[in-house]
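Next comes just one chain, in structure tokens: the form predicted on its own.
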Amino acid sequence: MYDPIAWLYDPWSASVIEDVSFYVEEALAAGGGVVELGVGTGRIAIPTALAGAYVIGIDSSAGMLAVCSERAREAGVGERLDLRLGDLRRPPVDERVPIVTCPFRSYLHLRGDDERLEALRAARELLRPGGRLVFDVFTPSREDIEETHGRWIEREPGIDERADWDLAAQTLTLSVRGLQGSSTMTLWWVEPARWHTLLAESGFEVLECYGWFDRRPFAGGEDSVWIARRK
């Protein structure tokens, strides 16, 4: 899914910067190693390492990890990133850490509650007692669906994106294309109330649910940012 666009990913996501400082702050506040699920090309992991944290980065795309490794070397933090090929539901990590993060809506790649519960429970097992899971997801607005459905839109110069929404199935089929590659992927969303229930069923206590990375309280918008503590 991401291998064909591994070298396109950074220019595709170039304008997405609003979450970086939030995740860096959370990692530093935890005061120890970080496991980042869905590390991708290191958009967040590399700034986190530059800030002084040690990051174990997990991703299911070997291509994305190759880009991340190169970017980390270029930034001079290769020794602070431990990159591993693996799945959100079965991360290849024996270490126990004070914080696990899953940025940029990566949990939306999970299909159905069984996969969501499996992934959340796996994240819990990586945490020390009282450790925190931090992630963000979205629930689309009707306005966003109406504005984007079935249309190719230029996301960045030379990079087009198309969203095909299915409200009944609660899926987004997202396509991206550019000179360096193309791919199509499916994302599954659920309402915030369901995430709250899933976290409780997985052995977490929700500490915060924000509506954006500036830590404003969640008030029913599209985005939700979660901080949950291992019970």
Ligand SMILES: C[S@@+](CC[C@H](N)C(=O)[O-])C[C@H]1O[C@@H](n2cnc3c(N)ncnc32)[C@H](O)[C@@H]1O
Given for the second form:
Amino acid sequence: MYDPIAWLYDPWSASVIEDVSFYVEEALAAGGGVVELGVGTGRIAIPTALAGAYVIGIDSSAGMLAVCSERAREAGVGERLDLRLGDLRRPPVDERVPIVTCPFRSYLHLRGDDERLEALRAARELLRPGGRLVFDVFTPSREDIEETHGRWIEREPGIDERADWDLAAQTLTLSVRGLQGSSTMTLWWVEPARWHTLLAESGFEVLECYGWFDRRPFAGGEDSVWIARRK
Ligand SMILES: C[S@@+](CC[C@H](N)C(=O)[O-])C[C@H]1O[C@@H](n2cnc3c(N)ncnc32)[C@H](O)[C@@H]1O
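Please move on to the form predicted in complex with this ligand, as the form predicted on its own is already shown.
Complete assembly follows, chain above in first position.
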């Protein structure tokens, strides 16, 4: 799903910058290696490595990892970024780290609670006792659904995006097209209360649930940013 848009991904997400310093801060505060699940093209991982952290990046798209590898080399952090092809539900990682991250809604590619639990338990296994899982997800608002449903919208110059929402199934079918490629992918959302329960069921204690990357408390908006500690 991401291979055909590996070279479109960075221009497509060019305006998404609000989360970078948040994840870099969390990585530095943890003071050790980071595992980033769904590392993509390194949008977060490369600034994190530039700040001095060692990052193991997991992704199931060889195309995204190829772009990430090139970007890391250009940034001069190839040595601090260890990229591994694999599924975030069964990450190919033997190391144990103080922090695992899953930025930019990558967990929404998981379908159903079985997959969510499998992924959360796998993340827990990578953590040292007391280590932290940090991730963000969204739950769409009715206004966003009404505003965007079924319409092609120019997201960046020459890059169009279309959202097809299914409220009953709680799925977003997201299409993107541009000169460098096109793709359609499905995202499955659940309410924040459900994430809370899933985290508890998979052996985490929720430390924080923010409503945005500036650390304002979650107050019922679309985005939720989670920090959970391995029990
Ligand atoms: C929205 S992108 C996020 C990329 C990066 N973390 C960022 O913040 O820009 C989602 C990434 O998750 C990867 N992905 C989706 N499902 C996955 C899975 N089951 N296992 C590993 N990677 C997965 C995709 O290939 C893609 O690179």
